[in-house]
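Just one chain follows, in the form predicted alone, and it is written as structure tokens.
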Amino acid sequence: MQSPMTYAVETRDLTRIFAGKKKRRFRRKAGSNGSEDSLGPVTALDGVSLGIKEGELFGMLGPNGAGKTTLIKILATLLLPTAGQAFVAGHDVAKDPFPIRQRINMVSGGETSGYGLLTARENIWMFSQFYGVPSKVSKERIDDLMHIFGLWDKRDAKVRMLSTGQRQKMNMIRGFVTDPDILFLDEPTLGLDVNAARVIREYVMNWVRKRAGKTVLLTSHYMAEADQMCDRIAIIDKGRILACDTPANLKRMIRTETTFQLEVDTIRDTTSFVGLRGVKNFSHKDDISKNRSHLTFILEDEGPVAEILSSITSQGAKVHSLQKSEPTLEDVFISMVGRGLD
């Protein structure tokens, strides 16, 4: 059965509850049970309904654990989920994997993919079998891609031999290589040097924006990154969508609030922010070698500043910079949220 819509994916309510797991605390003596304890179950996707047009590079913004990784699996047939629906070009995950499967290819950062023993093309093109390209189309487009993402000296090197860089981009060459009309990409920048990082966001976007047809769904850790790739974004946290739309539209929902930066000397409580009249969030990073904090409120007026100041100043820090900013994506995860990303 097809969905009616015309969305390249679709959820429809979508859930995916993981069971829960004993564990073992201790043992009274050889042959007993000892004590456990049960972690319960866990919702990993509570209800998500989302729709990413054909032709549309969408983001997905959440810390550790909100769901992300396990939506990504679901698209891509790996993991079936607990209730509602998820249809991928058109087919229903549960109901129809195949179709979907000869449509999408997947890229996750950090993955240690590819057999040691092999080089970086060998282990390309082995791939690319699987997904029955023709060996000679194969081998054109690995020679391209090992250009364009700068591993063409490194072709014939064996895959134990390549730096985690070098191995993300061969796991990059391998996701386009079968030329999917829809790719899934969990953080594939995670770790990255700067270089590295920008030769894979620009061949990505130029990949959707002038290839028609071309789908990408990006989850991310770095804001800048969704910011500047991303045509939508959907913000997640905690299994649930909390808010879906252009990064312009996500910026400009927050723009009546204020936010203020402060670097002020290691402050250790934060706890005298928590219900700050006219405080709606805030975030607190350390920096250590610097022996400095990184204060980010968002504020519904100007009114609490003064007491926010006098907050800091009481705990003998001092107040190295204040800065008044527009609002940015990291603003309005933080606002919707309540945290930063790290």
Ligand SMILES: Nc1ncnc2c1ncn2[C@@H]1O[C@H](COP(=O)(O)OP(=O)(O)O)[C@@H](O)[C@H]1O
Contents of the next structure:
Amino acid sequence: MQSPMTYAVETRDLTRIFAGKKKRRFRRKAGSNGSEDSLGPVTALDGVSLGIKEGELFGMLGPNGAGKTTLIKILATLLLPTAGQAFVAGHDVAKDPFPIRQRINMVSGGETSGYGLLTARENIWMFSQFYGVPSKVSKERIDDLMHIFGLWDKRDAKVRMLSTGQRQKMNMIRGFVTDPDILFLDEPTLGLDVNAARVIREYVMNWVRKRAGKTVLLTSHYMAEADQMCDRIAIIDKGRILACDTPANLKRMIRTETTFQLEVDTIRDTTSFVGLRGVKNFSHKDDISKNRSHLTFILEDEGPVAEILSSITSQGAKVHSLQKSEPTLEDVFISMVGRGLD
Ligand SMILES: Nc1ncnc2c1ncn2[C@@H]1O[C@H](COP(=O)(O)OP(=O)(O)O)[C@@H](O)[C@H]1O
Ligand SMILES: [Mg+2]
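Follow the form predicted alone with the form predicted in complex with this ligand, if you could.
Following is the full complex, with the preceding chain placed first.
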């Protein structure tokens, strides 16, 4: 069945329940009974409805266990839904997986795949052959990508000799070498150092924005990463989508208060701030060595700012800096989920 809309990815009430599994709690010495706990069924995805447009860089942001990997695996046709539907490139994942597989690729940040005896370059090349990429095209792409990802020096190193980060870069190259229309990236920068993570983020952003028709769905539990990279973000927790919008709109949703920080000449009289209309909270700290005061105002909106400033200057004090703090995606997340990501 074809999806009626032209979404790259669409899910309707997608649900995945894992049957309860037996989990061995701990192992006892031989001869005694091992204790086994039977865990009930787990609802990893609970009625997820999403539409990801062609050309979008879409992020799924959520804590461990939220259901991100389960969603990616269903879309990559590695796992079947329990209920609901999912379409990728217009094809139903459950009924029509083969045309989907030709147009997608998937890389997981945590995976340790690769044949240890082959070199990095041979590994990626072999993988590209599974997808039927012409050998010459593949070799050119691999060399380009190895330069971009800083893996060129390791091109002839055996995979088992690569560091975790280098192996992860190799896996990322494996994702791009088949030139998929839709790329699923499951926590692509998990555990990478700052530089490697930055190279990957920038490459992914350029890849989507500079080529028509490319779509990326990435999962992350790094707020700043999702904020920086994604056109839209779905916040997921316990298998449910709590919100789905642009990073800016998500932040606007909780912009109920504004925080202003001021650095001014030391002021004696702060009583005038206390009763000001629209000031929800006010704190004051003196830096005597510099003859400065640091004032923090929590305001209902920006209305009282002018009055605050005139009150300060009327005392003959100079304003040295005025800073407004924007809410972060973390604030959004905490306000929705009721806790932070880690
Ligand atoms: N194969 C499985 N069998 C049983 N439970 C699973 C399986 N895979 C995932 N789960 C459970 O489903 C939930 C979602 O997991 P997952 O999709 O991996 O979350 P995330 O990727 O957001 O960390 C978790 O509670 C996890 O324990
Ligand atoms: Mg996961």
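Numbering follows the first chain given and starts at 1. This structure is a prediction, so every number in the text was calculated from the model and none was measured. For the two forms, the rigid core is made up of the largest set of C-alpha atoms that agree within 1.5 Å on superposition.
Once you line up the core between these two forms, the Cα of Thr70 stays within less than 2 Å of where it was. Once both forms are fitted on their rigid core, the CA atom of Arg198 lies less than 2 Å apart between these two forms. With the core held fixed, the Cα of Ile267 is displaced between these two forms by 2 Å or more.
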